[in-house]
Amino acid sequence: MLRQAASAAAEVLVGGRGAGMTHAWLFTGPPGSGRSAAAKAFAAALLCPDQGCGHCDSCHQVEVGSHPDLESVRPQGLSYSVKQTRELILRAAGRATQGGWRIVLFEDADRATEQAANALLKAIEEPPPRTVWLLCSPAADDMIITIRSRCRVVTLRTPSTQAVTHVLTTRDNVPQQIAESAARAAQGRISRARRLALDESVRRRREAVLSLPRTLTGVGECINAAERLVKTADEDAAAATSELNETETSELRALYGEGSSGKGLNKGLIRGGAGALKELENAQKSRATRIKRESLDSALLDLMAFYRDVLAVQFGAQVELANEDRRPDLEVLARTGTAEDTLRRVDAILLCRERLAANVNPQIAVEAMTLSLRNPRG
């Protein structure tokens, strides 16, 4: 299906020889909609001599990220700086090595700072003749209006549970029952569904999060629950970054000659490495903070889906429940509270997400949320 979409896009939009090709595209859609995958498929269609056949060397290079005419960028930290953007623009200005398109695929482009966005705007306004920008963001409104007005917007939607289940069973050979459960829990996010289906530790962590609502009967329990959530996020960040941080730091130290000796050693080079090391440390901290936030946000989304299911049970709505396997817990909370209580709890989770995005201390933000989720009637 992806191959057919890519081929059709190339045929319709490139117009055979690229006549009238739009030089800037904005792929938008909620988590799980596949905006990055769609942008990559479109890039493959532009670079492939057969408009995205999926089998040639060019398509394979795009898939693994090694194509010389495709520059792929995904911010590792909380934001993408103006310095990084200017460096990206310089790389994008180069001539295509294979004589076709020079493509820049910018994932999470909404993370560009205000100055970075202004620099990006100028590059989009005056692009080299054969350069195409493919930007990805959750919504068009996440980009400044001057950028989105110069892009052709492609809006994607979240795939259905059935579609995600099909992907898991056919591509990853996941048993039908596990695939269905993971697809429901992931609410259309394919990457999340794959982790749930293939990683037992991810499933255990989700179960631990979903077990929290019935335990939040007192202030002490709420504080302890918040501490566990934040601690788990810290552990995720440490596990994902510790080894990488050590490798990056040792490589940079070696680059600047630290640990070397001899008459020919440039002492100024070693001293100059201090600034580079400081910059690297800041980037590593930003990356760890982003991973921690993403871990917490995943837990908050699971909690929000749980309370959405409670609300559905309270209203007797005939809708698919993301947490059908926890129906007894849903029914207990539905009986012991009102719909207004449930909506108030959903609002508390949304407020926590907003506070975390605004750099509020995670422990404080999560404690405030769990206290609002408290269910004294247990």
Second form
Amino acid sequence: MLRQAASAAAEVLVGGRGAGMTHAWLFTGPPGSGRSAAAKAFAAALLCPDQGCGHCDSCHQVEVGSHPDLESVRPQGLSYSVKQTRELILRAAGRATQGGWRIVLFEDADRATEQAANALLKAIEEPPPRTVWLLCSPAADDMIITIRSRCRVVTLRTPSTQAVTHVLTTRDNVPQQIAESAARAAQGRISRARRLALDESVRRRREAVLSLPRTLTGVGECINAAERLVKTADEDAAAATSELNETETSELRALYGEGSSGKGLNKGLIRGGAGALKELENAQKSRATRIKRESLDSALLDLMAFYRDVLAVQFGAQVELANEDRRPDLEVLARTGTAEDTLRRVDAILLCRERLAANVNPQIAVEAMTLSLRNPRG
Amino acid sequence: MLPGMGNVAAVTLVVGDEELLADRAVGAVVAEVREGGEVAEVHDLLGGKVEAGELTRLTSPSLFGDRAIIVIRSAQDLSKDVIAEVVKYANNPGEDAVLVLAHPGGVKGKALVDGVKKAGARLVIVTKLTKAGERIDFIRNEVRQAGHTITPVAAQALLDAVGSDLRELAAACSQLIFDTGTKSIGEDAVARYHRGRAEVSGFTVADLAVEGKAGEALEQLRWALATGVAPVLIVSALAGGLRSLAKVSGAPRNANENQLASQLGMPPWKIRNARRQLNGWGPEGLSRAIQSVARADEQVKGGGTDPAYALENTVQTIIANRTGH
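I've shown you the form predicted alone. Could you give me the structure of the form predicted in complex with its partner chain?
Every chain and every other molecule in the complex is listed next, the one we just looked at coming first.
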């Protein structure tokens, strides 16, 4: 469908009818299905004179993110505000510099707030003749219905373990065995599988999370386990943001005239500097919260896959286990509890994820979860 | 120099953000001037409204030999020109005028503070009282100055009931002194006029709930909500209280508190406290109590309609699970 669209798009450019091309696309698929990768490839195909040859200047520019006609948006904070959206719409309305299409690639479009999504409506419905919107979200339901109805939906599916293994061994030169276990553990999320395969510390983190169910023997242990989980997430956020924050702040300070010398210049920040700094600080805080939540969520997903495997063992289901390497643990847990207990535990993890999304204090939410994991009928 | 004004500094600078004490410092200067029985006119000005030249006009000698007391409050709002005028005057003050400047501290209008200080003005510093002990001292001082005494327990009760605002405390003290016939003010005298609490922290509620005192815990919870403590803070205090119980319950019973401190990441006094509170708690009850706090946090943050209900409910759940098993 996309290839057809790309050739239709080329037809439009030379003045043809271009059946099969449209101005708004919504790429949906579960995490790891490569939504943004697919959207990017489509963008490259639209911008490339050969409809995505992969080796011309244009394709290369799209690949590294420097193509002048590709506006790439990836929300960094918890949400994408209506103000940012309005600015984006303005930029999207510009004419393409190279005479082709002007493309806006909006990753994680589900992060847009409701107001922001409403602001997008008009722009998506009737964009300037050569502007194309490419939105990405995990599921079509994540976007408000008025946006969904204005887009052509491209649905991607989760790649199989085999496919992920193949990518890891061929593209990243990962040994077969590690690639396989990483692909199984990541449950189809390619980026996660890649990190698991390439980064020793990510693997160790996963091991720590998965050894958690065995340690939940008493109430005190549950509280300690929760504390460790939350602390690790905090450290992740701190590690990912501290250096970035510092450079951003000093750059902004320099922009507002700090450290400048010469006649007629004052040493401190010029007017508006303090406000801009405050704004930056808020954005950084929001980003840190998001990273923290995502790190915690990734741990919870690992745990959930673990209990899913326990359930599979309990039922004797012949499915591929994400945690094949921990089969003894799975069997012990499968024997000591009933399937109902396991389901209750999975529910507790789901509840915790919901609570985290609802802004409940992470430590409190995770404590409640570990306690439920210990005694699911409590 | 005229009689009666001999000891009064020509320029007084009152620096600090404790309004009541600043007012008193200003009042003391005025009283000092009038002590000699002289008539002196007080010009009470606000910093933002003083115009250039006004000070010069007010401080210039009067034809009738009257004395003038010029009080400038919120001196941080003075304009640049007026600050220069004030500093100039402070360097060479007139003989029959007294100038009092009240500045709340901070950076705004710092030139005034520095300039007047340099000119050798009398400096009075009135900073906010931050510690509970300082406020108790304040109460005792208030009562003592009126020739009465107050017992420590009564002072504490008064502080609990009235809150930390000095103006209100001072008013309460003078009222108590007026109403109490005896020389010493006791607990019952305070209790006759003041009840309840002006300031309740979430920790008070948490401690009472964990100790299973249902009535008191709910009462204090209402007080806390009524005095504007954020529900989120109360939830986190409840969670914190139960968390320390859970941590301590998992630690070996006979271990030394000081050794446990580093292991559990809690100060020894808190461990001692938690050990005392652990009486009556079992693992399952504790577990259910913590679950209910998580539910409350969710409800307080928009998952429920009424934060107060969510809090009362969780306090009751906590208490019910304490006597469980």
